[in-house]
Structure formats: C-alpha cells, structure tokens
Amino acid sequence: MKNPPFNYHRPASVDEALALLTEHGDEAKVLAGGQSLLPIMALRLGRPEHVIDIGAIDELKSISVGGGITIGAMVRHAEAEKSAEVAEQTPLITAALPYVGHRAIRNRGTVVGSIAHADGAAEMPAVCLAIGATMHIASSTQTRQVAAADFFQGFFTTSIEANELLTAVHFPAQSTSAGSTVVEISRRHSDYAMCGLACMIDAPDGTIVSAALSFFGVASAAVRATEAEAALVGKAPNNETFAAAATIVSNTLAPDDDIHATAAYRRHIAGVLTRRGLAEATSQIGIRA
C-alpha cells in the first residue's frame, strides 16, 4: 500500500529540525529509521501533513561514554548491538537488541526511535525502565531531561510535546557486581513478545541489594514489578527466592486478553520468565541459583 501524500523535510541540524517542529506542531512527525512510522502511514493509521527526516543530522549519530552510555537519536539498532562500549557499560542493551525485529529492521531502525515509539510490546522501553534511563528532549526554547519512569505514559504515548525532539537517551552504567538479561516468549523469533522481561539483579556479597523486573507485552506500556523487586532485596539469590518473586509477579500483573494470548497465559508466562531471567542474570555474576 502506498503512503498518503505528505510534505517532506530533511533538516541538516537539530536547530533546523526544531524550527520545523515549532512551525508545524501536531501536523508533523519525525522520521528516523522509518521502521514504525512508514508502516503506520501505509496502513492509514497515521497521516501527518509533514514528515521531518532527521537522517542527515550528524550530531545525532554518536554513541558516547560517560557515566554510562548516551545513544543519539540516529544510532541504528545494529550499530548499538555491535558496540563494545555498549556491551561493557550497559550489557542489558546488548542482550535486548537481538530480539528487536529482524536483522534488516535493525540495520535501518534506531534505538531512540523505538523508545520514542513507545510500543508496550517492544524491548527497548522496558530496558529503559529497568536501567533507569534518562531522556534528553529539546525544543526551540529549552532542553530538558526526563526519567524513563515519567516518560512512558501509555499506548504509543510519551511526554514528548509536538514541538519537541528526543535527541538522545542516557543509560547509566551497570554495576560490576550486577547481572542482567532479556527473556521473552513469542510465536517466532523477532515477533512481538506475548510476554517479555528485562531483568537486572545485584548481589555483591551473596545477598540481593537491588533488582529490576521490567515487563513488556503485558500492558499498554512497559511496567516494573515493584512488589516482586522489593521482595527480592535482602534475600539470597536462589531458586526459592526466585520462585517467591515469580508468584508475586503472576499474582500482581494485570494483562488483558487479546488475539495473541489470554491474560491468564501471560500471567503464567510472566512468572516463568521471572524465574528464568533471575537465574540467567545471577549466573553472570558467578552465583548458581
């Protein structure tokens, strides 16, 4: 299906892009990798009057190290997936990216674009919540930073205003005593997950001091299982502890039924993935559950 007609803009700088967003507001959409926007337009689920292609803005194409990793808005999934700096600083991102679409999609799609799209079944928003990422948002009049917990507001909805651009996302460095992983259940590899988990656990002296259980595919946006996380703290990282956390997850998540899976199935799988993810993350720090 062909896209509906639109006015195409290709700014050469962030300032130029922000000026276009200020001018056109709600009538404009930003194009980065195009792996989400173009199908939406082709299916007539969105019909922006103006498309602002930020692909020519070189300042958005960098990965920088400093207190973690900052990924610019035009960094492709494939580039971040192969980055030694990303793997060293934030291994949870490296674990998540192979699940994002197919290789061809990762060669074109962008990490920050996936985050801005805010699909509740996508991996990167859940990773942002688990890590505690910070969004760098700019307009023509100001720049601001927004925590991941405040950024995702619902189904395909974020705190980005119509005149703003998400220019980069900062991910704090993972503790050297922590382990992390991503586990999910989907009908086929690279399909959207019916249920998935971005998981981190820190147990420097054989006792859990912090944990993050960030689920995707179970709600309109990624969600932290905070009650289960709190139950893990102060406990030994073993199968009994993980089973107790899994029970809490299955009892507290409230997914909906849809054509892909029932709510009961998703609650069950969420518990299974909790045990599996915690065990895998723990094994990375030399502890056998």
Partner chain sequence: MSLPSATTPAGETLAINVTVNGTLLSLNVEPRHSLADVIREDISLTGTHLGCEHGVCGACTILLDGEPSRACLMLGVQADGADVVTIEGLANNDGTMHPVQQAMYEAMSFQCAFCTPGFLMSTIALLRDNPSPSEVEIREGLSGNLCRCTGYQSIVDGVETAIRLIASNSAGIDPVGEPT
Contents of the next structure:
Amino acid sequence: MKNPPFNYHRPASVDEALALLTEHGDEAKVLAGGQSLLPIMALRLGRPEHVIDIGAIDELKSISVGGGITIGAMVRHAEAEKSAEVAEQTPLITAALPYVGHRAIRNRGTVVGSIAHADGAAEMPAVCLAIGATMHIASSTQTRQVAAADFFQGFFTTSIEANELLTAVHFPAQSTSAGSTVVEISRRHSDYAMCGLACMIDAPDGTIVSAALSFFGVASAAVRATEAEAALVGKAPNNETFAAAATIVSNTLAPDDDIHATAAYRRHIAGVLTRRGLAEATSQIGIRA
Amino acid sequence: MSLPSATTPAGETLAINVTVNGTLLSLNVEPRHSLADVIREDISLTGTHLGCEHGVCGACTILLDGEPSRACLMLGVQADGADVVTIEGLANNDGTMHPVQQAMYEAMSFQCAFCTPGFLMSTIALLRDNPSPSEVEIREGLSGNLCRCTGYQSIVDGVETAIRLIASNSAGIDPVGEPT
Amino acid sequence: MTDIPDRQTSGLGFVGQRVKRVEDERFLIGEGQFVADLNPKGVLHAAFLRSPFAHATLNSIDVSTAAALPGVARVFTAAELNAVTNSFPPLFMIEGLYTPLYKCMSEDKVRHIGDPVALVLAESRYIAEDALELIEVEYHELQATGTIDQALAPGREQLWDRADGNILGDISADFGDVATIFADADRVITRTFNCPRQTNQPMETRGSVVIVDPATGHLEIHNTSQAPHFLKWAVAGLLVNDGAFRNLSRFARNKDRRKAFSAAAKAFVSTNKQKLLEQDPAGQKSQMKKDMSFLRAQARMAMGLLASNDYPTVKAGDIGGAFGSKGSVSREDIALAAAARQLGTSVQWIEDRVENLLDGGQAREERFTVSLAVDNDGTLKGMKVDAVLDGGAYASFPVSAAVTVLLWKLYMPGPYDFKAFELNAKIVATNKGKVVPYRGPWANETWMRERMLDVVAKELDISAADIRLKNVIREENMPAAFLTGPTLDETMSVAKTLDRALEMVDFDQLEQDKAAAEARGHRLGLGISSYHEAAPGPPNFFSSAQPGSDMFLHEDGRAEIQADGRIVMYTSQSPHGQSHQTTYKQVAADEFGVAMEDIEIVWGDTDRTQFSFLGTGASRGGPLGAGVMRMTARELRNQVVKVAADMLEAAKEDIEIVNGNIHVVGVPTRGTTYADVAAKVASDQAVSTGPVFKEEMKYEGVGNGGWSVATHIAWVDIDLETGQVEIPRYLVVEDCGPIINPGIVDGQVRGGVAQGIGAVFYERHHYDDNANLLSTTYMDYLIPTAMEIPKIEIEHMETLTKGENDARGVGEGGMIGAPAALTNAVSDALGVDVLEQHLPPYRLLELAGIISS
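Having gone through the form predicted alone, I am curious about the other one (the form predicted together with the partner chain); can you provide its structure?
Complete assembly follows, chain above in first position.
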C-alpha cells in the first residue's frame, strides 16, 4: 500500500494552480487535505500522472463572511468546526462537521475537498444540497458559479472540468427563523453513515414555510427528499407532520444493499432519522440570537 | 510561513525543511513517500507505527503543528515547513516520561503496544484542549485509534490517571514535549 | 479507577501483585523493536503479486517488463520458487481427514483472492508495488465456491483433485449410549446455528526480515512468529536441500554427528515410547489413501533436515499482537527465505493491511445442527451435533482447522452432565483465505451450546439460570472422567463462577430495567454463558484429543547465573502482548529473593532458547511457561544456597534470601550476594565470563486439572427504531487459579470480551457467493473502537490445587464466553431464537420483525 509514482506540483498561487490544471488536465488530481485522495492512491485505485498540491496557496485558506459564509479550498474541517462565524451563519455546517471522520482526519481534511470528492456517503455534499451552496469554480480562462443542485452529478462525479479548480464554496446564511441539524446512523462511531440526514426547517410563525431533507449514505450521491419536503410546507412542525414526512421518505428513497445494511434497513432508518432530525431541527429554532 | 512553488518529476526528490521533535531537519524526499515512511525510514524514528496505511487504525498518528494527524495520510513533502512531534519526542530532557506516558505506565494501559504511539498523541491533544473530559469525551477522543488487545478500558484508565497527574503538576501539559 | 500500589521495588512477593509492566519501559517511549523497525541497510523489499480471482487456472505469466523496471532486483515466478521448496505436509492426521499438499506459491491454479503467484524484490516497497502492476498473468476463471452450501453441492468445481465433493475432513466421535439416551428422553429439540467468517487482525501485520550472512549463507530470520522454533524447522525442512542424499552419506560418515543424532533419536524414543505406541495410524492411512505423495514430501523434508548443517536462526522480537494468526508458518515466510537463499541477499516483507485481510488468517465460519435430548424437568441427557467448518483454500501449517474439530470433540458438552454425545463434523474446502487458530479456536462450540441451552430453557419454560444450575457438574462429584475423556477436578469450577455471577445480578431490578427500556422504545435482555477450557488441561487432555499428541507439549526452561552474578532466564515462549517479561520476572524474582530488575528474561531467539513446538499459544504461558521459570529458578537458587552455606559456614537449611541478601536466618548483617557467590565459583573454576550456575528443565505441568473457567453475563439494550446496541453492563466471573498479575489478567479478559463484542455486532469478514472478498479494508472490516466497547466488570475466583505453579491460562476465555452471552441477551431482549452469531443493526431489526429480510 504505497503511492504510485507521480509528478508533484506545489503551486504558490491559484493562477499557478490553474495553469498547471490547464496543462495537465485529465492526468492531474488536486491534493488539498488528502484524506480521501491518499488512501485511494495507496490502494492504487487511482494513479494520477500529476498531483497538484494546493496546500501552499495562502489565498485559499480563509473563511469569509458576507451574505453567509465562504469557505476557501484549503480550510480544514477542524478550522471550520471551531469557527464562530460558521456557527453563527450556517449552524448546519457546525452540526455536520463532528461527524466527518475522526479528529485526526478533520485536522487535515478540507471542507471543500470533501465537497469536490462528492462521496454519496459523506456529510458535506448533503449539507451543500440542504443549504443551497454555491460552488466557485475557476479555470485559467474563466470563473463560474454553480448551484449545488447542478454540481453533484452522481457517483463521485461533479461538474468540475479537468482544467478547473473548486476554489471556494459559498453557503447562504441560515434564516433566523429556521432550525437545522445533522443526524446519522453508522456502524461504529464516526464511520461513514449507513444513512444520514442534513435537515433544515423554517417555521417563522408556527407554520413550516420551507424544509430541506438532504440524505447521504443512501444513494450514489447526496439526495434531497423533495416529495417529503413539499409535504411539510404549510404544516405545523409537530410529531404528526414529521411522521407523515418520514413515511414519504421511506417510500420514496431507493437505496441499495451493501455489506453494512440492506436497502430495507436504510429506507426504515431514513424515516426514523426524518422524525428525529425534524424534531431536533425544530428545537433549534430560535436558539440562535 | 509561505512555501515557494515547486515541481518534482516522478522518481526525483524535493528538498524540505521540517522540525521533528524540536530539531530542524533538511531532507530530500520523494514526493510519493508518505510522511510516515519519511519519519520511519529517512529519520529512523521507528516509534511511529503503520497499522493500516489507509487512515483508519490511527497507529501512525503524530502531532503536526500541535494537532494529531495521520502520518500515513500525508505525503512527506506536505510537512515542509511544519513542526512534527513523534512518540520519541514526548519524554522530558532528563529522560523522565511525559505525564501521559507515565499515566499509561501506571494504568498498565497497553499490551502488544503496537497502537501505543497513536493513543499517546490523541490523548495529549485531547487533554490539552479539554483538561477534564468526561468518560464519554475520553472515549470519543480515543475513538480514532484502534486497539485490538485491551478492550480500551485500561487506556481510558490511563487517560484518567493522566488527568490526575497533570492536575497535580502545576506546569500542566506540554503539548509538544520539550525539544530533545 | 482503583489506586494502584507500586510493588516494583519491594524485592519480594511480586507474584499476585499488580506489578507495572517492564515492557512499557520501552514501548511507551517508542523504543519497541518490531520487525518492521529493523529495516537493515541494503535489504531488498518484497511484494507479492496476488490473484484477483477466487478460482482460476494460470495459463501464462510474463514478468519481463517488471524485472526490467529500474530498482527491481529480481522477480520470481511461482514456478521458480516452488522448484526450490518442498510441499507443506500435513502435520495433524486424523482418521477421515485429508490435507492437500501445497507449495509456497501457486503456479498452475489459484484458489482464493490473494493467492500469491509471483514475488518482486526491489530497492523499496514502492518500486516493488510498481513492478507488480507490470506483471502480466493470463488466468482462466473457474467456478468459485464461496459458501458451505456451495461446497457441499453435488457437481461443484473442486478446489483439490483428490478432495471429492470439496470435503477435506469427515470426522465422527461418539460417547455414551447415544441411541438409547435419545430414545428415552422426554423430547429432542433441534436447531441450526451459523457463524460467519471473522479474522484475527492484530494491529501489526505479518512480517519477515531474512538476513543472509554473505560469508556462510546462514539465514537469520526476524519474524512476527508466535512459534519461532517451529518456523526455524519449517524453513530448514521446506527449502529444498538437493544435496540431501550426498550430504546424508557425508552425515553417515561423520561419526560425531551420527552419534549425536542417534543419541537424540534414542532419547526421544525412550522418553516417548508409550506415546509413540499410542499414536493412531488411522490418520496417516486416511492421508495416504488420498495422496501417496505426502510420504515423498515428508521424506524430502526429513532428508533435508538430516542433511543440513545449518538451520536458520529465527528471532522474534516485539510482536504487535497475533491472537493465533502468527502461530502458523506462512507460505510467504517460505517463499521469502527461498528467495533470500537464491539471491544471497537480505530481503524483507512487511505485509500490508489489505494482504492481511486477504490471507493473514481467518476463522470461525461454521455451521452446527444440534439436537439436545432433554427431560421436561430440564435435565440435559444427550447431544448430537452435525458440524461443518469452512476451511478455506489452504490448510494452515502446522495447526490446521482439523485441530478445531478435535477440540470440539472434547469440549462440546461443556461443563454439563450429559450422558451421551455424538459429533459428526465435516471440513469443506472453499475459495477463501486460510483458517488459523483464533483466540479459543474451538470457541463456537461454547456459543452454539450456550445458545442452545437458552432455546431449550425457553421451550421448557424454565429460566436460563435454572437450566444451567440444574445440569452443571459440581465439585462434589469430582474428580470425574468427563464424558469425552479428560479428567475433571476442582479446577473445573464453572459451578462456582455460575453461582457467584448469578448472585451479582439483581433480577428484580432487571425486570424494572426491561420495562423502562420498553417505555423508551428499546428492548433490554440478559444473557448467560459458561465454559471450561484446558489451560493447559489435565495430563490426559491432549491424548484424549489424539493419542500421543501431548508428546510435544511440555515446556523447556533454562536458567543461568553469570560469573558477574546476573540471573538470566530463557523462555521458549514468544510473547506478543501478554507481558511475559513482567510476569516471568515476578515469578523468578520471588524464587531468587531479588528485585525484578535483577532478572533478565531472554525470549524469541532460537539460538538461545530451547525448542518449543507451539511457542506462545493455547493458554500455556502462565501454567507451563511461568511454571518452568519457577522450577528452574528454584533449582538454581538451591545450587547457590549450597555454595553460600559453605561460604557462610552454615547449614543450607538455615539460609534465606531477602532482597538479594543471602544470609543465615536472623543474621541479615552477615550476608552475601549472588554476585559474590558467582564470583567465588568463577574464581574456583578459573573463569571470568559465562554461566557459573546452570539449570535446564523439561516441565509438563503440575499434574492436576489445569482447567480455566468463567461465567459471562451480558446486558444488551437494543434501540428498536434503529437496531443500535448498547451494553449497559458486562460481567465476567472467572477462575484461572492463583493470579500472577491481576492487571495483566484483567487485560486479557477484557481484550477477549472486546473481540467477542466485535464478532457479534461489528466484525464480519464478508465474502460474496462468488468468493470475492468485500471487506478488504478497515472501512469494511469493523474493529470496535473505545466508543463501542463498554466497561467490563471482572470478579476473580482463585481455586487452588495442590500444585506448586497453579496459575492457569486466561488469554482465550474472554472470546470464548462473550458471543454466547451477547447473543443470548439479544434473544432475551427480542424474544426470538437467535440462530446466527453476527447481528448488525439491520439484522436485529429483521429479527425484531421491524423490517423485512
């Protein structure tokens, strides 16, 4: 389990990184925290000719506030987890991050790297879908912004082109009348979830005006339970409402079997998590000043 | 500190500077070599162990700029400019054990001890950030490290012993040990 | 946490104390010496090309591109290494057993994912792995067998030409009048139990560093072996010695060697005459009936062994756990030694985790159909078991799956008073990794039996506690011959542990807790299990399994006092986490009357320690390993006292030794020391170095029961919404006799229970129906973390016997008792018969009827 050979590049600026991506395109992989890429390489499941290490690019290392939160590509999970600004603007991120691997993994792994990796069992892509994050994507010739809903395209696949870099992700601030949480069930503590839910519920006057139920671990990519979300709108946030949504979730998700859980189990706990998540999210409403 | 840009073709080495257990080292490392292999082979510090090489078992955990990190999930070149502490860097200059080592000794925490380096590093970081964790917080703090021998109870006892040792020693915990 | 008294420097009375571990003085500062730490300069790094198919023939292999890669020293094909190595022969032979012969590499056919077909040696493991990608192999895939049912299905593709129907073993035994007992019983209750595959998974993988002496060609092998002496003999015997016959004639002409050999052979035969006569030749006949070539293979090995002047030296330093998996000689060990000998260059192989999951050792995939003949009052009368063991592709060497069947034969009725027992066991070949002993290799008999007792109790409407109390064999009926042969004495104290464990349960509280759990949407259950294990067992234990098999099972010891007064104790054990250095120093220091630091323990080096077939295994380190330490130390002390008595002009009966001060009782101020006595003897003998006192001893235990027992009680709480499990309480009441070091015993018990918890709720080594391994990383083979393993409460009962060294083994028991206690608790919680050992959340919800299966 040793990495295959590769040409190593350590650009000191985004421009330099983009030039390298333009030159090496399909043969290159971007290395940020490396907590997903390096095991893939050590297992020789991936064999990039070029590795572009963006760890020295200072301009990617910041969290900035403005209409929400923008997290740069080299911000580690641990840093975002501890950030008061992140907790203030987007508490769903703060709720999600403790579930990402273990502490040592969060110390190295990056929030944006996890999003670019687009693992259907990971928390952050689901959070992006729930919040409606915007991806800031750059190439040598242009920058563009892509909505989370258009960004994730299936099994470990995103709309990032070979010559592009996901430089940052912007998360809109959570409505003050909303509550949110992440709930998940994994085999062991901190394993990838067999099923997880990032959810948000906005109920300003005792009536739900919007809801997001974003599941992970149940499909090749994170998925929103849109029918259940629609059924929540206009209702009072109570156990009866949540149970109805849970039934819809269990009936509409189409997860697969794997060695850790059957599809039937995943559908079942998706319903359980829907009830638990919505109740917890509701209890969060108004907690933020 | 900002690092300059660099390009290293496959098979060649990159010159890096890394502080290991208080000593600044200049090394030429092949970029594909993991930090764990650099520590074990280039620096000959074999106290850091490789149990799985894919980031799950935690035996290779080191402190990187004070934070526990998997040395198997980093390239050596990613440690350029960083401060690394390994198990060999924990003891005091006079040869006495770090309070966490001493506590694990008192509690008879380990058996085969292959996992030991990682547990020491995780414990040091845990107690630095939270000097009086609950049992659940201790277990959560250790949950990124696998031990196959002990059933963990003796290691949890070791952490609890460390809490008492550190509390009775007003100097508190020294997160990175003293330079050797 | 309890306060920990520190007795490290008291100088006397170490045994029984919670003495801190000597090993930790190096481990905690990163100065352990594990095999991967050696990394000698210039060594070539090995990587094995492994089959991606579960079952296939090899049409061609082309290593030329790989061999040309810069940094690659040599690529060996399987054919090249097989040509210079002998077949692994079967060592355990039982009637009805056939063990296919195999070589260190696979050249014509691969039989499991990970089967080695080529070996690359390169400047670094990185380059060696690069070269693996350049080897071209053309396979022709065959039908693979991934399950017991497939293996037994008629017409299935066979793994081995001579193993008809993929059956490697068909072994039966019966005790008592089975037919009458079953006919007369009130009822017969039958269930089928399944346990899926598990894997030992020590944190350190396997590894071997073979250092070649350029001048002599002598091999020094640093290896993660639990049994270094056996590895030494295996390497000597399995590397082809083509000059065997030529050397043999030279050997025959060499008078000294001839004499030494015939003297050793005579001594062995005379010592073991009875046991040699007892040995059942039916096993050998079984093997020969299938495959005559095993005689040729044995002859080649024997010739090689006799002809060689130079056996390798094996050294086992610090080992990062094993749990049985490192007691086997690996095919890779032999391939590596052969490659080193061919190249004349030092080589090393440090297995990676994926390799370890593929073939580092697997266990426990077994099925039992058990019928119990019982009376309506709960009296257990008879047991009939049809068992099938999934043996994987290759038999591990020397202790194969057949040994598990032998032990089932002895243990299955458990500590209960059955009157009749019949076992029909099959071992089947499947396209999976090899089966090795895993901590209590026979353990599923306890799981199956204890689970079945609860099934029976439920059918008879009596409690799980009562059915055990009613049938457990009690001390007043001992000594007694157990139904299956071995003698039971008061050390088979299961009844005591059961009584005590039940005392420690508040059953009224349990009912309240169950109701409270139900109110939260949970279910709480309690499960009991009891077992007895031979650790080391009575003298007739191993001969009950297989006549004559106890011949190799004694423990040799040696102790010396050097001219400078240093006390050196040599053990043939190969510790890998059990803290032998600490416990043996405790035992020896007490005998010598010195501080622990005055004792040096030497282990793991075959040039310095005495032969041992098993090394560390089978719960022998306490009873036999520590026992021989104690006895050799005592003899040596007596030698010293004799000299000291002369020096002090006193009778030796009047001498005592306290804190290293050798003096007449009551006159400590006029004493001498080991150093002074040694100096005097050295001066008398006119030597300045080397041992001046020496004692060697063969030790077979104390001749009493040697049973180690326990009762486990588990409380399991299941969230009926999610299937997630908590273990609010786990209690072990164990009796391993007088404890040398409670800190170490507790650690062994807890570690074993943790592996049992892993087996039931987290760990499954998952092959699909086509024998593809799905759990090839630690993301999928789930070893529990500190968050999953609860506090484990331990109560010790130290039943004494008349023996001198009455410590009994304790390493395996935790894992033997836990799966039954946990699955019984689940059964109690859910009110259903649990017939399988592995219960992940989805399965719990299926059993509870919450989701469909």
